[in-house]
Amino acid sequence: MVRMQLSGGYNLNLAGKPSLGITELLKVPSLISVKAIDLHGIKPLMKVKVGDKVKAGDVLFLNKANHKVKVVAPFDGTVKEVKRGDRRVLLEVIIDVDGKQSESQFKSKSVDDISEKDLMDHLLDTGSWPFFRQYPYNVVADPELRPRDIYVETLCNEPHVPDMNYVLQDQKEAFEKGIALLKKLTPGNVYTGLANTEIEIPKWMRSVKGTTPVYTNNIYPAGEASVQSYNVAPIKKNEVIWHINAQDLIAIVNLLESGKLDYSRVMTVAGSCVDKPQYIKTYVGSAVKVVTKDGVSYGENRYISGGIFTGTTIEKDGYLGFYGHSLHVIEEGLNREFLPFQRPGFEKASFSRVFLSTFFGPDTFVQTSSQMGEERACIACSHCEEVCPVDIKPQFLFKSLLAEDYAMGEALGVKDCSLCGLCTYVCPSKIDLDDIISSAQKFLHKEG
């Protein structure tokens, strides 16, 4: 057991919290997307083209750098579209689903008896490998390496993402089998995150054999693997750690035992513009129109796959991301206020306490996409440093990165940044610190 007291972090109380109780939307979708753009560190080598027939488990694309890493079709169907962006970067592969999933295209395996080599081969052959990600840089894990430790995401503090304590309450047996699998992949510890003060719904999670619980104050982003690693056992030179979402781990266990791909997940549909915020059970890569069937508010809205801080903007006729276990719908901040700083701001969230909402505000706040101003010079307010969960100084770091002084950036902790997005949110100068640091991490990873 490890106790971690996070010094930074911030909890934003957003309106549109999903109600408990899971609505199942497990009818096989007519269209499904495999988001290549979410698989950081993979350079796709296409194995299919538009019009090709595929079965569940067929390879859609490989990683050019390592052909062992495959991404497969989750259902039987026809490749409807291969979307590309700038410089022909692969964005996603959309499959017109036949309404079924092939049975037992992979052989079932015994969780207890499988060896490390057989487990690795099975994960690679079935396309399950991309569910493992690696720090530094939060890229798809390198199968040629072995992690010092593995972190299982069981504590999610980001607003309105699925509460793993709730989702996992009836998954004890599968979760314990998943931990046994992870122990075969690392000589180190398997960490799980638990809240210090809140009573977990599945009490069994406190004493899962083979895990090292990390107890922490329940503040965002204390549940992130990179934050826990930094505070519990920092990554040294030439070391890597892996992390995997608890639901993805259970899906791998289901695949091993049944031989059938399991892309079903419990997700949340939340945000102030959602008519019925709720938990749903659906499939990775489902269409937005399917998961928002209960309606959203009329007007210009922003759709975010994943968390409000870490998610990616998608179109209302788009698809959920590969790792995005939630969909947030908030209002686009297109309207400008007249003299906003002369208003008391009872309804506005404010980290810097400039509005009276600090004393008389509501329990939850309606957030829009408005930045409430335009980017300007850094004023060295240190707000970003206050919320940083890994004790770096973003106001110095981003300046060195803008100057392309990457050696100084590494000394200031660019690799340690968890990209939680809090520094960007609290910055009064509207500087997109998160994007600057993320771009630098991609560059450093590319350059090796």
Second form
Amino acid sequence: MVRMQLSGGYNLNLAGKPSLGITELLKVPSLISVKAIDLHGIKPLMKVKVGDKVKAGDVLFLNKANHKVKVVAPFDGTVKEVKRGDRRVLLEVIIDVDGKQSESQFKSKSVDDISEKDLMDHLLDTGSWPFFRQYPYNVVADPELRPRDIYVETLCNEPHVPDMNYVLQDQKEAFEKGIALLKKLTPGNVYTGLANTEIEIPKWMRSVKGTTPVYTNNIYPAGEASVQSYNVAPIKKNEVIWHINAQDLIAIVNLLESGKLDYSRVMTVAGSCVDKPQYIKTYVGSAVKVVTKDGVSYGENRYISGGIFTGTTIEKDGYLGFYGHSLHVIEEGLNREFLPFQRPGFEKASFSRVFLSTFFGPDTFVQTSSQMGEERACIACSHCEEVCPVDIKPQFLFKSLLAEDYAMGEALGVKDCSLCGLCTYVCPSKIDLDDIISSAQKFLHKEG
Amino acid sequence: MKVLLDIFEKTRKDLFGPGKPLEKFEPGYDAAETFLFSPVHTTKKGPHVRDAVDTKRYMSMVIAALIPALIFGIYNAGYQAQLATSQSIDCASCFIEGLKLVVPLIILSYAVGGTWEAIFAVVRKHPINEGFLVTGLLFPLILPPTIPLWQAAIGISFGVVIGKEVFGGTGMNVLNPALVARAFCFFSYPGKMSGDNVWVHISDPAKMVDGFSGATPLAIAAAHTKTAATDPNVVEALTAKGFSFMAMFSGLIPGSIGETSTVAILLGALFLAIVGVASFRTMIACVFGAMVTGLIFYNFAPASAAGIYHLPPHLHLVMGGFAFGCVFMATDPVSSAATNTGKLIYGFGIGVLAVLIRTVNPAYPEGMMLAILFMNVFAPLIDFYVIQVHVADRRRKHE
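Would you mind generating the form predicted in complex with its partner chain now that we have the form predicted on its own?
To see the whole picture, the full complex is given below, headed by that same chain.
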């Protein structure tokens, strides 16, 4: 057991919180997407083309750098579209689903008896591998490496993403099996981040065999693997750690035991523009219009797959991403406010104390996608340093990265950054630190 | 407001848009538009929402914090002028007289400095920065009320152009622009910036009251000597001239416009602390540095030394520009040290230097300005070493 007191971090109280109670949307979808763009570190090598018939479990594409890493079709169907973006980067593969998922695509195995090698092969062949991600750089795990530790995401406290204390309540058995699997993959510890959210930590979670619980305070981003690792056991040179979401882990257990792909997850539909923010159970890669069946208020809206800080923008008629278990809908910030900075600001969300909302604010704030100001030079207010969960001084880091001084960047902790987005959120000069740091991380990852 | 917004958007499109006749002057137009309406920029990717604070709000907090010192400064400038020429000192006439002295300076400072700011924005094709809103108000507040307007104009031009724009504008400047402007005036026109005759406006020398001296407490303390045991000590000498601690604390004394009232400045400091805009660390460290240095002089100076050596340290805090500099100048985040530890060292250095310069060099009774400028120059060095320590700590963590 480890106790982690996070310095930094910030809880943003946003409107549009999902209410408890899970609505099942498990009808086999007519269209489903596999978001290749979410799989950082994978260079896709296509194995199918538009019009091909695929069965659930058939390989859609491989990682060019390591053909063992495969991404598979979640359902039977026809490849409807292979979407590419700038410079032909593969964005997603959309499958027109036949309306069924054939039974037992893979051989079922027992969790207890499976050897490490068999487990690896199984994970790679079933396309489960990309659910494992690796730090530094938060890329899809490299099967040639052994992780020092594995972190299971049992605490997700970005605003309005599924509360794992709630989701995992009744999943004791599958979760324990999952931990047994992970123990085969690492010689080190399997960490689970635990904190009382609105819901208490399920009792059994405190004493799962094989885990090292990391008790922490419920403040974003205490649940992030790299934040925990930085505070609990920093990654040394030539070491890597892996992390996996607890729901993904349970799906892997289900697949192993039943031989049937399990892409269903408990997700949230949230945000100020959602008519009925709620928990739903649906499939990874579902269409936005399926999960928003209860309606969103009319207007120019921003659809986000994943959390409000780390999620990606998707189209209104797009699909959910590979990892983010939630959909946020907020208003696009196109409205121009009269006398914006001269107001007392009772309703303005801010980490700083320059608005009266600090003292007389509402419980939750409605935020749009507005940048809330224009970009300016850094004025060294050091808010970014105050919120950083991994003790980075972002106001110095971003300057050395802009000057392409990567040696200094590494010394200042560019690899420790989990891209939680808080520094960018609080910046009064509206500097996109997140973008600068993630570009540098991509560059450093590529250059080795 | 929709109508006004439409007018603005249409004007932008027709006159200032790409390829339109006034395209070059878009920064100026943009400044006016974004003063009235929030800009339209939206986030493109995560984080999808942003904190409501922007630099405009941030800077306006400093302006708000300056209001007590500004109002008191206006009143005091008038009060001193009325008093020196034995005219009515009721509130209204002091205020009117003060407005006559101060408002032209403020308008001039904003107009001249703002013009430079706009010129650079147009040439460099970047938006006009709101940092100038603060500089433009700070500068008049640290001037003597009698300064000729043309000197102030040259001063603010120097401050904005050499103090800030040549380094790349707001956020890039090494020195505090308002202090650069004042330093320029101080060294170029010493006759109008120092001495005993510049702090009080004398409208009609014939009416001047007998025995009037416009000397500031610092000048009196510097000139004071105690040769015989029966001579008054420096505190008694100051009190005899009307400069008791309470008088200097409340601020109805000659001095630069905004600097005299420690009470008004403390109100501003309290406000800044509540909204968290200026660094409290810097302020505390600065006061601490001054107290330590003051104590050393107070205890160890030889009896023959000038009166200022024998000042009880707490008096340093209410004399001259110390309080104003400590609260509003030293805490300027851009020219100050940026690390938390750095701020402590930086603030302490300012406190030490301010008292040191005041005391040891009677030619520069206003040590605060020089102390801050000096530490501004050292701030990057301080940060460099603090960062080295930070980097070493990080490295150790990953080894």
